[in-house]
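The chain below stands alone and is given in structure tokens; this is the form predicted alone.
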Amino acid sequence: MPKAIFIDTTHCTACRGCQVGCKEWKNYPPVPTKQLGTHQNPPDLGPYNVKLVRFSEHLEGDTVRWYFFPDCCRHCVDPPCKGASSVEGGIIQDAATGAVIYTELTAKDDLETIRGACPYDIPRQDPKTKRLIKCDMCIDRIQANLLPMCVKSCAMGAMSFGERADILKQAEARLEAVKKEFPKASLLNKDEVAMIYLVADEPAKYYKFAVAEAPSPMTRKSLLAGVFSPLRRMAKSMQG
């Protein structure tokens, strides 16, 4: 049976729990960061940081709100990266559980275009050895009856890993609780994905790619390419 993460980020307090254990349980190297203005540290993902709780600040009225919105691979049921990937076996579905796993092959692929067919943003690359990274779930601790290691270290109960099916009466059955508080309150693509979501608001507040309406930069850089590369093409052509 494929396997799920609810988050639940109306329990989220932006600890970073679950950012610290992931990159503890991965023994990632530490990377230079920048102050921003923000809270958030680091700025983003990175082949070293592949769990990022995102701070989200907003004035409403005389009001400051924050929002957080732990990050990380969606493990997509139909994942689009592994449909674009040109290398076989680069990037795979773990049958047992459904988590999509990036192979040491991924370092033949090409970033741009695994990355522009991620609707969240998400896959980087090592410097080193070129070969693209992402969230695996914790396959490793999942196949030894263990917790991944967010769910493990989320202090707040943000998190519940599960049977897909259960995860998702669980989600469920949480929305139609915190709706009664916010109204606006959803599930971010949950019959699209493993990792489902629960945000209490419009969930652009959160993140531009919180949810995969919004494309990546790479994809529209490509969407962009393709529209324009034949009329530049007609254009030399003429000129010709």
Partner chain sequence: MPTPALETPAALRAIETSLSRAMTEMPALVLLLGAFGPLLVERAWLREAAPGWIGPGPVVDADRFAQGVFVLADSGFQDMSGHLPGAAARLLPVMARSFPALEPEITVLAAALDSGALSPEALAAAGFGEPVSVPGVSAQTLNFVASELTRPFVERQAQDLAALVKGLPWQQASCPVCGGAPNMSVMRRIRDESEFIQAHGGRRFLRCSSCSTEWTHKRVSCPGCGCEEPEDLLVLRDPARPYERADACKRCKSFLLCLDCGELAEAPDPDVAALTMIALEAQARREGFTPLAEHPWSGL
Given for the second form:
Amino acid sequence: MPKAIFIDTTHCTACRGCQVGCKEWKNYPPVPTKQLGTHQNPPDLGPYNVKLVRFSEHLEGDTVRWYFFPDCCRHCVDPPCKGASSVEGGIIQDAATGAVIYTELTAKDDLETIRGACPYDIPRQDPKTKRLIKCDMCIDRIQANLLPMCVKSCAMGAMSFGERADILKQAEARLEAVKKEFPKASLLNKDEVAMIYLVADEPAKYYKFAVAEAPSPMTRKSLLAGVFSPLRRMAKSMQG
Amino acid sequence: MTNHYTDIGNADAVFIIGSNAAEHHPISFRWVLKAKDKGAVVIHVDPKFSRTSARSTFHVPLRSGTDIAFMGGMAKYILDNKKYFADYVLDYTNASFLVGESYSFKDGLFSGFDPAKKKYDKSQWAFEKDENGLVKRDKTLAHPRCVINVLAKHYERYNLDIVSQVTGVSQENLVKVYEAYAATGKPDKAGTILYALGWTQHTVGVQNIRLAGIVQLLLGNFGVAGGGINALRGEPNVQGSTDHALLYGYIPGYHNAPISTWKTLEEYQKANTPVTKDPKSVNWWANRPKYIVSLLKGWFGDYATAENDFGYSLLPKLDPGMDCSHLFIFDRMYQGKIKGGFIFGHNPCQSFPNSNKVRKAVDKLDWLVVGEVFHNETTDNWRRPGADPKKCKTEIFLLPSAYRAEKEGTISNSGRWHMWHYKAIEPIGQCRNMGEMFVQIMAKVRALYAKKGGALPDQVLKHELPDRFDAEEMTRKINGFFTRDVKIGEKEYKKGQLVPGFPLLQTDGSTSSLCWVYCGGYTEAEGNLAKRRDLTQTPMQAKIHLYPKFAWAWPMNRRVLYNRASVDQNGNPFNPEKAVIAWQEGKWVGDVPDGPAPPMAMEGGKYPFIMCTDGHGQLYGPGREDGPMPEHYEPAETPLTVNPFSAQMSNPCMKTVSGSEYDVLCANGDPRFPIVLTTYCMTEHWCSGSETRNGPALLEAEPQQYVEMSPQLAEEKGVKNGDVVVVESLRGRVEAVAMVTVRIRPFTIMGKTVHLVGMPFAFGWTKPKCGDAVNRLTCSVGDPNTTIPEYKACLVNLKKADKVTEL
Amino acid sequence: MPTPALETPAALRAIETSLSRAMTEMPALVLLLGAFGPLLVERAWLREAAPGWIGPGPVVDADRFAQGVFVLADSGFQDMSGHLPGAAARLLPVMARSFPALEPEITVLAAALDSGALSPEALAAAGFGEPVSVPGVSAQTLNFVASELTRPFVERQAQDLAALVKGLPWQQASCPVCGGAPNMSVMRRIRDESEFIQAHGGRRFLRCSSCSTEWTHKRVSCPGCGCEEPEDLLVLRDPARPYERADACKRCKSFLLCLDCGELAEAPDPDVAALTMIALEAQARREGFTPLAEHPWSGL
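Taking the form predicted alone as the starting point, write out the structure of the form predicted together with the partner chain.
Okay, now the whole complex, with that chain kicking things off.
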């Protein structure tokens, strides 16, 4: 039965427990960072940071809006990265959970192609092993009947894990509840992904790639037609 | 806190000012949002838009150090618009008391000021008394010297125009806050005020809180569920350490430290025991002598007898007016008057103000002992940047400390809940907990004294100290024992039995207790009540999340202080839906009431404010050093040249030191330093950061010193987001990365733009390239009552860095 | 017996998932799980179809209840004997397959029920521990079979009765519905959408050995004697399965199995979990502790 994670950003306070907890569980080494004028640090996802809380702030009239977005792989129901992969067994989808997993075989794959295929700009590469890296939904933990680390470490109760059908129900109910306070609230690409985000405002105010711009079924065919390449270019220009 | 964490959920309005609750006291915020879910308005007033602001109903930015102007405006709004709870104000506060004729207030100064000593003669502020020694009252409130009229006159000047010009808050926003909060003046509505270091760390810190007290009294918000004035305290156990007299001016249980003019115990007791002639006033502090004698018995054991004043003569005495707070200790240290000492649980070279001075002061010591988990800026002061280790004469001993999970004992949370923590694992290596370190050091010292003698031998040898540290046994000693068989009323108590509660402590030496407020927390019948984790409660208690069986709260497990003010004179709750206590069938139900007396209107009834000598909430409070009512003064360093409220710019009584070249303050409106700096903690690092900077994933998330500033200031200074800037004050310079953010807004003050910047204090040089102490900028000035330094407002300037060395 | 609904009820799904997970994780227990698994499944089907409490429930006085007077203190469960022949038709074949050693006795018992030699009323009485005798069937087997037969109906009635006292304070370590002793405790994550900060520890529920009602109880205490001293409270566990433990008390020498679901993605079915904890249970007994109440298999 496919699993899903609900991320309610209206409860998130950007304490970064998920970011730190994820790193510690994976035993990733610390990345030397610099203060670059924002709390968001490291500045982007990387081979040792598969979960990153993104910060964005806006001044609207006299009102400040400060939004937090714990970014990571969405585990698409029909993952375009898998479609784009040319290496057999490199990108697989776990039948039991729906988790999209990058194996060591991805070292033979092309980062540009795979990253270009991702509407959320998630995949990164380990510079040493050349393996492509992203969140694996803590498949090791799930198989041991344990909660994914980000969900476990979320002190604010902003994240829940469970059966996709139950999580969708929970997400819809929460959306209904917050609509009163935030009329623009929405669930991002809920039918296409397993990481279901609830945002209170226009998704672009959270993060450029918070939502897939073409929320149509992502097939290998449309992918090969280059539907996502403009997005990829945007991603590149953003990172300079 | 007068109330407690879970009680915040009962509020109809939550007013957070001088606190960033969501980031620094997250558990408190759990209950803030519970209240919000039930329809409460959550107001955040703070210079910076933080994560607390993001989750509040609205945020109002205010210039740091202008809280009294802001709150004074609220007091005026409440009085002008008759938003106060009239019966409560008349019956439970001193609104009707007559202020004596010698009281006056002119141009920023109250009567009785001695400019040479920077001190007031407080006797000039006394109430007028009748021939029987009772305070004169006019219950019609017509007399011009009635407190309520004196109060109204005092805050008459705090109109929207001036308050807005001083604070930088628009008049519209002022009214928005005043209106929303004053709505809790109705009998069945409650508002809570949450504050933290954003209020205490000012030269007017105590008066900030006094004014919140006045507002809460006017609105009838004391004693009720969802009300009160609530200092958020945290993991450093500030509540517990304050109860046990962390501060130099007290001995455990909120008694003044002895001074040299109180030569005998009798003189001490006389000077410190208030007297009232009003039979309806409980005047709880009349019991002080019992607590003092029991404390002395706890300290000196069998040695303490009535004949030797229970060992009173062995206590160290301060000279009158002597200040031994850290501001002054480090001043004396800088002047070479201190040879050595112990520092535990502190990183003063990083976290005390004016740290350039503090660091040099530590250089003057011959020896220093530090108990710490990690090396930090204090343990390694001798090798700090710019210092020559070869020239450092200080020998520093670093004692490895046990970490939190490696020791057992109690922590008292903000809500006065005494809670036991169990040891999870044994300390690694040679680490020990601090209690053990003290016991072992003192055992050696005493052995040496016994063999070789030394100065003040009785002071060292007569103390009853344990052979080894046992947290459980300490908790019992804090509660206290009967020291001999006694009969009190009908009941007999045996020697060595635990005292069941502080009402049974005695002046004759038959009881001991190391801190009276905790007496009753460890009983013969139930054992260590700090260990209780029982969530059961009566339906009445459940309505207000009282949880009386979870842990134990001082005093006597009372969860809401002054709860007799939550009922009318016949004992009926003002808000029956959220009743704290109620008089039913001849007894009190609900919370533990403030004393067993029946309701005020009945025979034997008492006034609700039992800790006040006259039994009434003090709208006018003649006890503080700097005035009976709060007055707005600018911070010690201010961008203004004129204080529109008076000719008095800064607090006339504020504490200053002058021992070093670093003890300098900007002139008012100094053009060289036009920017207001405020400093704060952060979520990712804890306090001075000496622990959390050693957590790689935390350092990755918050790696370096930053300075938050508005886009307008950045543009003015030609600074781009992420540039390294140098922030300078008259006392030092700090390199920091510019974080240009709309969360900081420029203020319009008296018609001019005033910029404010904010910096965290968690970054220090022992972690390379992460920056160094922001406290090199802050100044050595303090509140006259507490000497808490003014970390929250000083003047700086900044420019883009030419050369970067610290980052 | 009504036809089972098309959608598998959640409780059954949990039993089946837990069973298959347990068999994979603990191959040594395949025989035991294979014996009790089908019985648990069949019992759950019966419970789903059982009538529950019929008519108005017993009057609950909130004050008396708070003092520790359980719901059925003055009455008892409603008679379910009319349903027992149907239940026997489904459950007895399963039991005969699961416990071949008992097969002859079960056959005798089924025949006695068919012939009227054993009335459904007597069978129900046996289920509640009253002395009933059937020639050719040992008292132990009769009691085991009868209580397995009555149990689905008891559990179903208890569900309805527990609803009567929902939210009322209950401090006892015994069941608020039937007064039974717990044979299991479960720590569950309680989600409250209004919570800004989620507790990670989970709340402890005790589970009744006779009607499977669960009720919250203080975490750090021995339900046997109320002891709260950490030195006296012992936790036995297998490091490989840290969420399964036996909470033992040195003071009263009792123990209670505990399933800690705080960190688990899916909470296993407590009955299946109790089966997987059989080694822990044995260890606790070896160390001289006695269970607060037995599981059905404890006597076999």
